[in-house]
Amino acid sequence: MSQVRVRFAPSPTGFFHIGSARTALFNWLYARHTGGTFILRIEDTDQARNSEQFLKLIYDSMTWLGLDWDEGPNPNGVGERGNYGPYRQSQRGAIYQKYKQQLLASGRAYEKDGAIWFKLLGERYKVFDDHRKKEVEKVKSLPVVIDDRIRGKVERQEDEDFVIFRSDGNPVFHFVNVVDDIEMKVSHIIRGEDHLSNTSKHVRLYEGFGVTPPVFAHIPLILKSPEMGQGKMSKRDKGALIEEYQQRHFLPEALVNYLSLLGWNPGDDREKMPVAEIVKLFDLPAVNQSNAKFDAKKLAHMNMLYLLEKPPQEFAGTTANSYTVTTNIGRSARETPDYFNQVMAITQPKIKSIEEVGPYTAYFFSDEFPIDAKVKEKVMAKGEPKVRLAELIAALPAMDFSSDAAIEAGIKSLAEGKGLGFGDYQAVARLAVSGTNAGPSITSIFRVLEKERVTQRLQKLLASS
């Protein structure tokens, strides 16, 4: 296989969307796969809806995400890297007169209404136009076959002449499309399904050029879920902006994993794989034709199995960045780092985000903590809740809490002496400690809040009741 050269070529004008964020992605792990390059190309003519601050966006979520260029403009916007720049597309205006230029001067161009339009070669000859309501000129031409490496063969039809600079002196997408790709020798476009329309007009620039067309391969689109009602995922639903999951403190490489799945399948059953063996398994053979769709619950679970698998000290570290983002509730002075690693590291294996720890944990961090009224009629309205939590109160003095299992024995004796057993304890002290009837094992919240913060946790509720 000759080098492999993939590009990746978003606007600054809006929010960087989860579709192009997968076109980002399948250009990447190709590039990685064949051991070729992945160009970063920005497409910045819009001058009314450009904005710096989209395209930092672009540069910060594609950073985020791991998804590394070899060439294009610098992740601080600060210079270049690679031969065939520059990279923003509002800098390559002569290069585009040149090649404009040169059609003109091979007669495949011409001016018409202060426009320059694309001549395509074949017999013309006039019909009326009834949706436009005027006679217009046609051309006799054998239809565009584009040999797609996803779609297979897919034919189409130019008939009509058409505009690559407007009456204003910019060029077209279409036009500054190619002449980049040709310029900086692109052999593989990878794109959503949606450019397959445009694509029998740059087979006809590339040939108007005399160049050979890359390789084309037109990835699925992603459609919205069920619920969120039908068609093509836009940047106005839930869940659309890779900012949105930056700020939901989701896991990049959990994102990554997910969105490689949005139209690609490893040829098994397997969903979660490291990036290095998505890297190792990805061809463009591979992707599907049917259109993918989002699902926003798998994506979360997806981001909880890899909350799952991190080692208790990282997981406490990603969560202590984001800690105060999520929770208005500050660590009083006893907690300290030891602290709060024991609460994250009994936490990790019940959440499914880093936006729960959060709330998941707040009683953790004051006793000033709500109790749930329907949690409490229920405990409070089965057996003996306050004789129990009377019980509880006069043992612990005697209890071990050393550790889950010397709590969990000092409760069960605690319970056979009554002829009760450990569960008659469990809900009501659950409720006395945490304000709820979920979260990590009672034992695990004892041993952490420690036997005289339980203590006064105990006697509160059984006061108030």
Contents of the next structure:
Amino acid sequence: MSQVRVRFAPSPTGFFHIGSARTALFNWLYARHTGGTFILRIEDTDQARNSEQFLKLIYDSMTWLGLDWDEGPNPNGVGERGNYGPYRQSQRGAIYQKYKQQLLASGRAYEKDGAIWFKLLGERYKVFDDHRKKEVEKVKSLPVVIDDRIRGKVERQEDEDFVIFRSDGNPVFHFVNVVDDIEMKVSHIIRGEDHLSNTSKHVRLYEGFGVTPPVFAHIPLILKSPEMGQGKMSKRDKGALIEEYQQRHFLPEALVNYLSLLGWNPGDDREKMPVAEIVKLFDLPAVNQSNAKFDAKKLAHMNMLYLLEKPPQEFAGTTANSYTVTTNIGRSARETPDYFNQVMAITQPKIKSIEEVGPYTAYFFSDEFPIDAKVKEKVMAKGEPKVRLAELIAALPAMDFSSDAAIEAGIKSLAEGKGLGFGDYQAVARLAVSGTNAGPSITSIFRVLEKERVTQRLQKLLASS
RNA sequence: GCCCUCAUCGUCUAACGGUUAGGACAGUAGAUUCUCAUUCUAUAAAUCGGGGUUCGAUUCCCCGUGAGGGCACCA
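Show the same protein again, this time as the form predicted together with the RNA rather than the form predicted on its own.
Let's see the whole complex now, leading with the same chain.
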């Protein structure tokens, strides 16, 4: 029986950020690894900045990534699950009042300037603070020692009383965070290193409530890559939003795998691992202490690896879902699935991301495709392409289109009859049927396009050049 | 300004105090395939600086330096 209870506590005040996703992921991994409980709690006390749109984005992004939660609001936003709710802080006002009264009653909180302050224990003295340009009251309190699972022992002095309820009556983050973690029986707090300095406040609050603090584990931050500048990834940075990866049709399992490797490793050289394997191996002491810079290229590579190994019908399905009926490719996926699947089967081994599939296969789904002028110039300058085109057109009616091998044999025998090679026909034929110089093997393009369309396209190029 | 954290190739990272400092991405050069992509082979690339401790330091300690974070009636 595991008693691990971890939570991810985002606030719906902006887009779902890659750093938040990684924090959610590490919590989820730890919960799944230990057989514990993963809680989603919504920290929506900042009423001015909250929005339902961002709330939905949190549910959608986590669902997309496969980070399912055991307690918290339901993914569709209606109702919630778990025995420690409500799971939205905006609905927990009564609980916060109760805890406030407890501190007031025990003398660990007091009112000043209309706000409620938490009272530190120790001798008081006044000092001028250069930074804030005013005199402040300090407290000689004992240092707080945190035994962090990732950082080791961290000691910090908390030397000023701090606000727990604003003068508008609303509780502040530090207070609600601690109260909720107590109420929800959170056993391990796994969060970003940006909270490490806040932790001393939290520990003092736990003490004030007479509760033993949970285990803390502060994970490193995700920083910008060198070409993006300095500092931690912010919402404005390219590639910082989960939504963006979703829209670009990245595979969530690839993103999860990549993210898991930012600040953690399995202890050997393996990188690409199924999520079940990561769950099995993940543990807090193995998490790194230093911040990691985000590398979009490595993520793209990981995405390609997952794409290449996907079963063909799954790949076709994923691609179909990525394009709406308003596009040629999307219409084909719904109206001529057999044809669509054939195109996807020859495309999958050649591309690196699903967002490439549309442009890469456009000529399969419309006879109106652009001819790359540079490629045309190059192809037409070499040898006698128009003669080859004419020869190919003449040979097509008798050619066997039943398989790639048959087509290859057909073209080869044509070439040999003229004392030429397969390559003498390949480039110009490709230009005619696809308008470009990159793509699946010419034989498979022929087979999928079928003889009639191939003939038409060859004739069209011959006529226009 | 005060406080906290961190420091190995460009990037992510590995290395019981004893290794020719390993792997991956990105570079570069070749090979292969009908193009492109994949794949394969090779190649270049790092222990921030200075002091200690030790027979021996990437590893432990101290000081610098650099990077990141926190210092609110934001979360």
